[in-house]
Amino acid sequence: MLYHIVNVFSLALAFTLVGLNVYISTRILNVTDLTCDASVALGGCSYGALILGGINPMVAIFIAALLGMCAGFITSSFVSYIKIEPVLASIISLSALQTLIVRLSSFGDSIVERGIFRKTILSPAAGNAVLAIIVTLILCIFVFRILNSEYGLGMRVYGNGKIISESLGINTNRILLIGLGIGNALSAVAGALMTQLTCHFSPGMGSGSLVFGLAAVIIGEKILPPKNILAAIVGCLIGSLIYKIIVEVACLGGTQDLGSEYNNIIMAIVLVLLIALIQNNEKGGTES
């Protein structure tokens, strides 16, 4: 029981990074980027393949982040230089990356004997929780620093309108490249952590990640209004924890009755119900 609780907490921390990716793309850049699911799977499969190949786990996480960043660069390049709509550009990137993801996943799906805390005094669950806390904390601080820098200011201006950005002399192509690159790198690291936490990887491991990220952002914004960047980051963390706990409880019952293949449907239903509940509460507060 304790192992399961610790694992749920660790996975929620990993998905916080997906929430930050969604926050950067939808709230900061005002761009719909669907590359998220592919980046999670790319990071998870590349991490697993590298670990099985004997690569140092921390190096494997770094390489996974670079691959995720490249996925963001591809999508942003389609938008900036070929003038493809962001949604279509991300769909093209997602489809193209599937081949690489399937290829990486063919290396195997078990890293139980090659995990990062295999030879330490920590138990696997505790060690993975420590890893998730450290990596998530470092990346949250990194995102906070970036979004409060000149690049972050440029991203916010870009989100208010590309024409305004260009009139102020901002290189919009570079801003979009950096924004989507960082966001998808975060999702790839989340995928790497998922592989470490669950001890397996597959091409479909990123399925539903975008929904989870949206849920983390929406729930976090309602509980802790994003008055500044720090509040937005903490909100993503809170939203991720709450949504993961609710989904886990729902999936435990659903898995017994329906089967684990219906988990994504359960996640979608939970998100719709939560949004409906939040909106009804807001309407009630406004009327009163």
Second form
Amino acid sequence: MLYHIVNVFSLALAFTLVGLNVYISTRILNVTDLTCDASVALGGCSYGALILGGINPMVAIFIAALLGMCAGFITSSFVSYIKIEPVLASIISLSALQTLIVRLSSFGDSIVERGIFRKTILSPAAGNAVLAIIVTLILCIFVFRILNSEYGLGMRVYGNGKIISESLGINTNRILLIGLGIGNALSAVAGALMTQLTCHFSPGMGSGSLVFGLAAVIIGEKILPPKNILAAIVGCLIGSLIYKIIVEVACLGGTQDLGSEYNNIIMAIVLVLLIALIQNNEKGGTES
Amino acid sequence: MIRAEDVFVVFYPNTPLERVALRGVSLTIQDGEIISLVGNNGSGRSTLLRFFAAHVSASVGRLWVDKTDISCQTISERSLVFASVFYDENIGTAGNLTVLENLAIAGLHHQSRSVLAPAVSKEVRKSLLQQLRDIDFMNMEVLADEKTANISKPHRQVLAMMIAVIKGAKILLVDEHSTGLDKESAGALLRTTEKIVRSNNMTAIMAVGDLKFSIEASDRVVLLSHGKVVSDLKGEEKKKFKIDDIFATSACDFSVSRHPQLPIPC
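Same protein, different form: I have the form predicted alone, so give me the form predicted in complex with the partner chain.
Shown next: the complete complex, the earlier chain at its head.
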């Protein structure tokens, strides 16, 4: 039981990174990027394949992040250079990446035998939790530093439209490239952590992560109004934990009676109910 | 000096929706001049201003600033010279950022932005707050840390002009920036506009709703009609100009008139 709770907590931390990806794309850059589902699966499967190939876990996480970043680069170059609508561009790259993901997952589906904390003094659950905490915190601080820098100011201007960004001397194409690159790298790291925590990986592991990220952002914004970047990132962390707990409780009953394939629909229903609850309690002026 | 030569702007060319907005506008503007663009709705004032800022591209025509041909420059390149303060305040300011952040990023215009340096450092903050105090416009300094989308329109328009000054643009394009404001705010905004332009030795091309103020404050009045310059008045002639003269030019002309097929500049 304790093992399960620690694992859920670590998974929620990992999914904070997906939340940050959604935060960067929808709130900062104001583009709808659906690549994140594929990035999670790409990160998870490449991490699994690399671990099976005997690569050091830290190096494997780094490579997974790079692959995720490339996924972001692909989507953003479709948007910037071929002028495809962001939603369509991300759907195209998402379905193209599926091939790569399936190829990677053909190397196996389980890293139980090679779990990196098998032979250390830490128990596997504690080791995984420590890893998740360290990686997530480092990346949260990284995102905070980037968005609060002069460069991040440029990224935040991008969300206000092309004319104002360009007239403030911002290279819009490059900003989108870097923004979606960082975002999808975060998602890929989340996928890698997911593989590490559950010891399994499959091509379908990314499905539903976009919903999760969106839920984390929305819940976070309600609990901690995003006055500044720090509040938004902490809100994302809290939102992710809360949503994971709610979903876990909801799925606990569901999985026993219905089977784990119902988890995605339960997640979606929980999110819609939460949004309904939040919207109806909204008072005063709303920002457009 | 800005020189526009034989500018044609055609929307939806060669379709049934074709609309010729500018038909051969030529205009030379000296440094430090304030120009009032007047004319009926549909006469092409906004299109001319948007052409200067590269928001619309011309079918035919060239644009020089000093001795450089900037006809083919993008919005980003032209923003070094031109700054637009338009009816839509989202064109001049970024709503997601605070007032100070807007000014800070204007200071980094076309410079490399560091990933390590904080967005608004202490020294920058201090000097920007001083600039907000100096502008002395409706207690602007108390709004320094407000999100720009949440502040009122006149404040946003003044902010847009401050951005123009900070980023070093020498030519201010003003299009109906005081429209929709109450009389006092509009008056204050117009006076501040004139003050900013004069004190920074900027050139201004304005199309504003308050014609009386606009004509008095400007050095030169350019009357547009049907996408053409019909009169261009300075000094003594300008004093004789009456507002009714504008309405004497007939209202919108929607007839499709073809223009000679000239080479496309870019």
